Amino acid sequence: MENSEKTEVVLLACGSFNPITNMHLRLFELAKDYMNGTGKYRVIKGVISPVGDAYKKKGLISAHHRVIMAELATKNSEWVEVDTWESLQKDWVETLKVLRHHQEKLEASSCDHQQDSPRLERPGRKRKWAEQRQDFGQKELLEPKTKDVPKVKLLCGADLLESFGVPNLWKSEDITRIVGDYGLICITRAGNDAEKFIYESDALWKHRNNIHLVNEWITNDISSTKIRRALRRGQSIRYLVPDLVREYIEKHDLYSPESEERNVGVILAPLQKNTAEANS
């Protein structure tokens, strides 16, 4: 299949990135290899979107630092970049809204590109007909050609997929829209119950063709939680995070027993919001 016939895809990863690790970066490479290997898709970009401070997760340090670390981690990447929109929002933003934001950005960019393209008029046309065609052409240009716009898909690990089952952590309608309108690329490991979880969920089962499960055969158990634990204990994190990230953490002394106590006793933003709405 020619590249022009393949669906272009932008991989979007949302999360704390507290801090970003080599495993986060590997998710993008695994997903890209898989999607390109299907012959149906062509991954053109990866986007890391750190969550804002209003998420209120225990141990979550400032978005300012988390964004900088993500930017340092992707400094030498040719296709993965960091987007700050979500992290700069005053209130916590649902993942569905983040996906919509990035899809609309792509559609606007595509529309702008089409408007910038010159339109050639054939010589000898009557002025009135030319004016009518110009008016029609302008209207046509204002309407984005959706089929040519890259599709945003949510990149995640199996833990996010399984979190769909946590009461009040996600709105059921948001889950349906995420998997139905956008789609998931979920990195799993051998023996993982992702397929069983999809089977047991009516919403996920309905849109199972839009959920891509990618096996991580070369397993990597690095996690932000384990990185923070090592730092609290004064242990080395070399080769677990990019060197520039490690140097930044050490320079600013970012993770400590005190930082891990941040937001202790505070209800996670989505739980607080969804529970309140369910009880109203």
Contents of the next structure:
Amino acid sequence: MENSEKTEVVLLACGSFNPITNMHLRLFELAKDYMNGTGKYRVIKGVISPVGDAYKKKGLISAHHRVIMAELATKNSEWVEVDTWESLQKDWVETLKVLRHHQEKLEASSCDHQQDSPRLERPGRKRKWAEQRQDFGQKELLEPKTKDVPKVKLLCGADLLESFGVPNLWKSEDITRIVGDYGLICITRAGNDAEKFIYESDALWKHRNNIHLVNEWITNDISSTKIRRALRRGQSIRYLVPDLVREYIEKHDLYSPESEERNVGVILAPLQKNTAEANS
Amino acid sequence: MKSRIPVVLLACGSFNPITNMHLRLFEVARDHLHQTGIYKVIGGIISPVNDNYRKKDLVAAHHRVAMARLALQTSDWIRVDPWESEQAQWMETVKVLRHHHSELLRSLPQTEGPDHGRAHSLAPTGSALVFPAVPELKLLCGADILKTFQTPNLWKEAHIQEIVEKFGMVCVSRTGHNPNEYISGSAILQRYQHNIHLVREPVQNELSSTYIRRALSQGQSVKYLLPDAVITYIKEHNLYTGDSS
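Let's compare: the form predicted alone is above, so bring in the form predicted in complex with the partner chain.
Now the complete complex, all chains and molecules, led by this one.
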């Protein structure tokens, strides 16, 4: 399939990134290889969107630090970057809204920059169609080419997929819209469990074509929880997180038994919000 | 305060290529030994195997050494030693241990005087004699190596004994392997189990060089599984493309 016929995709990963680890970064690589490998998609960008402090998760340190660590981690990436919009909001933002925000941003920049070459990739790379336009004659300038807007898809691990089942954590309408309007790319070790989970949900089943399960053959169990635990115990986290992230954590002494106690006793924002709305 | 026994960790293997998992072995082993309160890890050595080992898909030793060197650029305590890879033929692990152990002894600070060559010195305060502690050299490996001791003809019995008796091992657990089983299944290992340190790696990681090579030959990304500098080297030298045998 020609490049121009492929659907361009932006992978959006939401999460605490508390801290970001090599495993998070691997999700992007695995997803990109998979989507590009189908021949139908072309992944053009990856976006890391750290959750805001208002999420109130236990042990969640300030968004300021989490954003900087993610930026350090993606410094050497040509296609993955960090977006701070979600983390800067005063209140917690539903994932559906974050997806919508990024999709609208893409649509806006696509309209505004029809005459220019939109900078969807890192500086230094030109969009192919802009180059092609120069080859066409005068006639083409009268009919600006509207390239299809890239599609934002939610990138996640199996834990997020299965969290759809946690009562009051997600609004069911949100789940339907996430998989219906946007799409999910889920990296999982236990493909069978994920498939079973999709099968058992009418909403997910209906949009199963928009849910891409990517098998991660090797167990790569670098969770942020384990990183924080290792740090509290004075154990090395080298080679589990990028060196720059490790150095930043050490310099600012970010994770301790005290930091792990943050938000203890506080109800997680989505649970609070969804329960309140259900009761109102 | 009782002083700790200094330890140097030696990892032998193909390192074809080196990965973050190999590097983790050192970190995890060091943490474990330090937390026993008995040992102080003062160095780590990566010793890539000789080309004459003739393992399938083994790329030239000079590449494997270069990649390990790149991977260790940012480490202040682990280094790569090409001695094993530079020998005329493949050599048993116990010989590599013996070599590095004698190198360690040779590098100990020596004092002048009638006892030249022996580890005697007078402490600055003029009180007790100070003997610089002789570092112990231990074989660092995954728990799967313990299992290979059972493979017929792969290891000489006498060598296994020398490794666990004279040197010692630090074995880091791997998914699917139960090191305690391997020890209890062998009389020699049981006898010297005090010298076999089993380390639990809480971050389960099935990452292997085999996986890396397969991913590379299929054109897939291996970023974040091994250091960027090593990935760049592999691309520049066209290694693991699957074309060469």
